[in-house]
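Only one chain comes next, encoded as structure tokens, the form predicted alone.
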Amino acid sequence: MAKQKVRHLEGALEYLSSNWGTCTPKVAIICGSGWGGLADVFAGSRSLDYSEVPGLSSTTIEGHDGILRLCEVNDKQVLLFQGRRHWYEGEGWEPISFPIHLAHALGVKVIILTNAAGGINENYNVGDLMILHDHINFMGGNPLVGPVIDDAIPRFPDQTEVYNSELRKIARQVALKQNLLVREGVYIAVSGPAFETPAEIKAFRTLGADAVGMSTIPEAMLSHSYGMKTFALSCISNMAAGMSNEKLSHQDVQNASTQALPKMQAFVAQFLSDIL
């Protein structure tokens, strides 16, 4: 095993053996907007603050509760962070990058991320869910820029398929049985925390993206660099500036996610189910 650098993971690691035991999750889901009700899919769950957790820090925005949850499916551990940290909280890229050193160190092999984000295709409706197949980068910074702290990534990691082929076939699979509409597309991130301008967003429509937020790039780019099968989800809860007459809010993305939740839920179960 590669000698740790992170700083708090040996600290997380004991803190979490000493709590929960043995804590072997092959699967681990970072929870975005709208999507903390996740955690009523499981029958039943052992849970910590982060703020008890070396590493893990108290979340700041409204629907990220900041709870790290040990769950099972099919006799198999899943790590739920019920909330995730932004770059636009202004505190670096530790806070955003340390769940998925921790998910590394406890030996998690798959990835989820799941987002609330601003539809930029025409043909997307609010509460749609995508499926990410690529990516665009405008936040101005990721997470392995400076020294490499880990011997298991790469000084300059490929991202020719960010998000797993394979797992995007299950998903595809899973829609088809549960006769949804999931859409598949471009997620594009900015740093935030304004909303876009139209302007910005016919832009990044001519770029070719479908869907835009503040997150999930940072973890995926340090998942997929870790080796680690990586898969993201979008919930576009809302039409991106100048598709619509609405104002943006925080609020509106809470509301459309809480509406779409059932689905959601619904969709990932059975995700799990049958990558497990």
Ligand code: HPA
The other form holds:
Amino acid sequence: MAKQKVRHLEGALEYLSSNWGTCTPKVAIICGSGWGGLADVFAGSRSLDYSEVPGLSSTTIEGHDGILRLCEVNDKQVLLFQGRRHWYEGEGWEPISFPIHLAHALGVKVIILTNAAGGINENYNVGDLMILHDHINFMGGNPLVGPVIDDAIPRFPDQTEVYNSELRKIARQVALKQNLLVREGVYIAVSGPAFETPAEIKAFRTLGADAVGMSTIPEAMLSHSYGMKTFALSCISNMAAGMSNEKLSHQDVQNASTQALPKMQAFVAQFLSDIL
Ligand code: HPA
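Show the other one: the form predicted together with this ligand, since we just had the form predicted alone.
Below is the whole assembly, all chains and molecules, this chain first.
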């Protein structure tokens, strides 16, 4: 069967090279809810609005700026997607997958995914960081369904170790160096946009999930299938439904991540400088 081409990929590559000249990042970061402030700690940032770049359509959710940045860390280029698209936005997998296709086409070798998540593990606290050890895909679909879009992606990708163990080890060492309590756990993703019911959270705990969110797994499945080293980090922005007396709101999720931002920035900055 003839392979499909990723729509807009050539146009995006041309647009980046005409605006930025040489663009050869080895690391790309996707910022989830509350993580956009990562951009503030990196030097030399050049930026483009998502709406200008073919294939990168505008974000629709508050807290997701929709800016593509080319930053410098230790004199090396790092591509930062400041804002992500979600399955629940209803535009299919293309807007979610495109940043990963673009990163791969640019030669990126390491993908760092970030998100805000609800804590399911009873030992976790709001503001904790969690390294994703593994995941449970409860979204009801994934971006690999359909024709094989790129020869670099196998039809039946292995998922024994989606989240690279060497990168997880380096992250644990950064946590030790910074004297920071960083959890390592299993992330379960649902489609959203509604938060879960208390009964669902109880069920997810029984399944082995430590945190719940509405993102990350699609990008992780794709980047890992491409052979890129994949690392993901959650900020526990709330305890999941039924675990506290609070009702859940996106505003509270954003506020908690904003409070934890200095810790998130310091952790990612050190992690990047250790891997670059
Ligand atoms: N559930 C799902 N997604 C989330 C949550 C939650 O409690 N918090 C942040 N993203």
